[in-house]
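Here you get one chain, nothing else, as structure tokens; it is the form predicted alone.
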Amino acid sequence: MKKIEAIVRKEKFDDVIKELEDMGIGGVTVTEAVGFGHHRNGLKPKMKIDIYADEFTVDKVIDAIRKVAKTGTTGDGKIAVFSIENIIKIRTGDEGASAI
């Protein structure tokens, strides 16, 4: 199991919820973020989305992150990618990818 974690521009953050809607993703967590990047050219609005997704999703996930919001400007955001040793599912007690 994987968390992504993926820090888009605002303005795409819509474009990239209907694409993983889409996809049949079944569940984000949002946070609104500022920050900025190696270029320091002051805190800009960004969205923070994190998603669980098995092994075998991760990977077209990343992708359509990537393909709806990059702009090919600096400030389109990151994804990182953590490994995740187990999820709980607090309602149900499932664990593993059927907490998903």
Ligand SMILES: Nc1ncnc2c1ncn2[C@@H]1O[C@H](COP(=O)(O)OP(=O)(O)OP(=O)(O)O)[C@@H](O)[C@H]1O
Contents of the next structure:
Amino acid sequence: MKKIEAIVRKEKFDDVIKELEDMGIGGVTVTEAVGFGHHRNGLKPKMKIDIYADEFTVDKVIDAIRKVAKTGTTGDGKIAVFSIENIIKIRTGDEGASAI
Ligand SMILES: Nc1ncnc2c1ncn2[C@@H]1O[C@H](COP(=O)(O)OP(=O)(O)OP(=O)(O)O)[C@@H](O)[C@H]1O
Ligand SMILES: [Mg+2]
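Having seen the form predicted alone, could you now give me the structure of the form predicted in complex with the ligand?
Next comes the full complex, this chain leading.
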């Protein structure tokens, strides 16, 4: 299992979410953020999207975000991938991939 953490432009956010919904992923968590990258022209508003995915889905999620969020100009954002030790679904007690 992986956590995919994507930082995207605000103006691309709706399109990214629609693409993820259309893929049928289990869920997302969204945080409004500000940040800077290589070009230090102050903090810019960004959206951070966290997604838990199993090993079979992770590359598809990354490809979908890259396809929709890219403008090709500076500030498109980044995608980070983390390994997850466990996920626990609070309501049912399911653990691991079946908790996604
Ligand atoms: N090293 C970093 N650590 C954490 N967040 C980062 C980092 N670099 C960029 N970000 C986040 O990503 C957002 C967009 O970054 P951006 O795409 O400008 O990255 P960049 O590395 O400067 O690339 P670019 O060449 O496209 O400008 C930033 O506003 C910030 O929120
Ligand atoms: Mg930048």
